[in-house]
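Next up is one chain by itself, shown in structure tokens, the form predicted alone.
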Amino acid sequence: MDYVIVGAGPAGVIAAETLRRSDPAGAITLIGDEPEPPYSRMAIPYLLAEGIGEEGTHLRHGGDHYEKLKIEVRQGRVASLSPGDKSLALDGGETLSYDKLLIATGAHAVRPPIPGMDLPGVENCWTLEDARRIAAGARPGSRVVLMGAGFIGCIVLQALAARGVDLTVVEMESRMLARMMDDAGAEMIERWCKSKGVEVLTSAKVTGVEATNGGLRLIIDDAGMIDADLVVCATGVAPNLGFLEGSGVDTDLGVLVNEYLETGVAGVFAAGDVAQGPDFSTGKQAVHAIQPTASEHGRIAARNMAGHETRYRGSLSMNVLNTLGLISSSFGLWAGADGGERAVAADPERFRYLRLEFEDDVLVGALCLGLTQHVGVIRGLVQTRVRLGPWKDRLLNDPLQVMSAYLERTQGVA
């Protein structure tokens, strides 16, 4: 059998091993597009914030781990995929065939589309390489921009902050963490980011970037300007999907597959940042661009490649962040569920906030601000969906109680 992986993120690499585990006489062949061994892009901050080095970026130490397991590890860019001769080309022109085929080509970084974001100096923080290009440009007293504040953007403020620049945020949306955060929980960490010395701007369009006499100039809703000796921009991703153009592979914002991770071509599977399946909270198809989920992907896409059949649950949409030393987090449906009930407790000044959602007497989802001892209660009644039965009424009243309903229900301890 010949598995063929293109993408060498945590999805493909994790396939690749759960199929030598699965069937140690295949022959497996990942490649990823970067010349560079296979990384995590979750780790991109903490070589940037100089807690690790560039190796420890990497997904698996040791330089024969790959040759001991027998997967071939090769570099190049897939131009096209032909499921009918169950092939792909690779831009050089050399053909691939396969009998089973893992997607799982992850994302690329986006930018919008503002006069003078070609600039030199205009970086996104998303490959080893634009992390070797931010460190060389953000030195302590650096002036740096960080356009967007929403997820990556907020990990991205960590590490720069950490190198000690003059930083300004720049987010064009009212509220930094717009789809993660709602206006309570936001406004307490951007409040915490100003009180660390963060320059924070929302509902600020950059409509154009222009080069200035050693430096670049940002002009904000044509009517500010900030200057800045590097922008770093972080407004977001898109699947990589152009190579499969006329596959007959089904598209939509990622590629579409069932819950066993197959898209519609027998054979052909995807996994990770590109994939689209099915959304543990609502049972729809959605795109959960995280890490857990794309390790989790890579593993059952793998199991379902090799013949054993195995189910996938659903991703459970969930985020987790420290900003600044402020741990926030948000699970499932945080924005509540149609005719469901909610639950607040709120300290402002202590940047203390729970929101809890409920669907008759089941959690389906919450935002966690500064209150790290919950975190993992909370996404284990989400992800478990346990029947609250009576302590759906005390956490209405008292929702800092979570821990205490989370030991009764699941472990029996009162």
Contents of the next structure:
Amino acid sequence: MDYVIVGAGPAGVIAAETLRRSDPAGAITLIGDEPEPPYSRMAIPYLLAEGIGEEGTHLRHGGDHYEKLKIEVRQGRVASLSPGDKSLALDGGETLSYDKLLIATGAHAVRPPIPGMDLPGVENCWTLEDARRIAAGARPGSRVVLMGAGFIGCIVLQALAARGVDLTVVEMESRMLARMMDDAGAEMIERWCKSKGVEVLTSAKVTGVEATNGGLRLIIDDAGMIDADLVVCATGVAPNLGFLEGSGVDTDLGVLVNEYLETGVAGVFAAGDVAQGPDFSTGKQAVHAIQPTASEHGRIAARNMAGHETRYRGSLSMNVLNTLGLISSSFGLWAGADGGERAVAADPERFRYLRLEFEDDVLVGALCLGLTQHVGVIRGLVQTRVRLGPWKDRLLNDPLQVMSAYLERTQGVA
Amino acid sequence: MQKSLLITADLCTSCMQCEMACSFEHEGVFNPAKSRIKVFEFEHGKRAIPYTCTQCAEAWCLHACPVEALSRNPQTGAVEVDDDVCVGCKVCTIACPFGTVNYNQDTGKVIKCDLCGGDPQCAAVCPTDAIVYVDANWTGYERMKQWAVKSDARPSA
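Requested next: the structure of the form predicted together with its partner chain (the form predicted alone having been shown above).
Whole complex next, starting from this chain.
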């Protein structure tokens, strides 16, 4: 059996390793388009903050890890897919044939269509190569403007602040973390950032970037101009789907896959940031571009590719973030379910916040700010759909009792 | 023979010696906030349960780690954090559905129970045998027995 995996991020690597366990004799080819050993984009902020070196971003640390598993890792970019003859065309003309294919091509950084975004000194923060350029330009005292204060933007914010730059964050939306945090939580994070000396502009639209004598100038709608030595763009990412055009593989926001992570084309699977698969909370198909989903997708897709039918219960949207020392997390339907109920504990002065969302007596989502101990139980409660019984009313009165509710309802104690 | 922690909540007097011993073993200080095992009290202290990682087979934390900082110790069966590799991203803390991996803000790394390399100090100091370190198969048997008792329709004594 010839397995080909396109994409050498976490989903692709975990799929390759799982395939090797499931099919000791199969040929496994893992294709990545960057001139690096398989690495984790998630680790890039910690590289920029100088907590680790480049090798610290690598997904696997043993130098001969892939050889030992007889996984052929090669560099190349896939130009097109022909499911009819089960082959891929690579840039440069080479073709590769497969019996089972995994699309794990991830996503790419997207810049807004604004004049000047292509100027030197405007960088994404997505690849190791981006990180090298940012590291060269973001020195203590450098004037750095970060465009975008979403989840990725906020992680990059932390890394840039750690480099001692003079940092301004410009966000188009009315709040930071528009897709991970509600107004109350976002207000606390913004106030926290400002208290740490980071300038944060929300509802601020960059309308153009210009080159000045030795630097860059951003034109901000309603707020004038900001001069910068470096502009880091973290305004979003989009799945890498281009090579699938005309292939017959159905796409929407990402590659559409069923609960076996297979596309509508037999033998072609998708996993990770590129896949639009079952969402645990809604039952619909969603792109959850997060590490736990990439890992689960990689393993389950590989099991199915190797012929061990394994059904996926769906991915749970969740994130955890450190913004200059203030830690926040989000789980599932944090914005609430139709007809559901909500419990909130807020202490804005101490930057603490907990919001729980219920559907009937089941926890379906949550937001946490300033709370780090045992937060995993929220995933436990959401994903097991444990009925909270009498604990629901107790949590409505005091959401901070969530650990006690968990212990009693799942561990059968007290 | 692999061993694991067997916790019998009914025997716990919430003396907190396990938390102290755990913190001292791992951090060199007697600070329950740094403990990998946590005693939770119910009914204003009338009942308590010591709670920590079960070193579960699924190892959600290990699979969620983006940089291979978590690995299973083949001798003890414990999933251990390699501090030199952990970047402090905290994904394991939200991925573990038992909530037993926690972020240590002082070090910027995560902490979890590692069975003290095969000599868990919480069990060593527990004065009432609420925490004991026993043959893993036996804890499985005990769990089954407990479950059987719970499934029994008769009122318990």
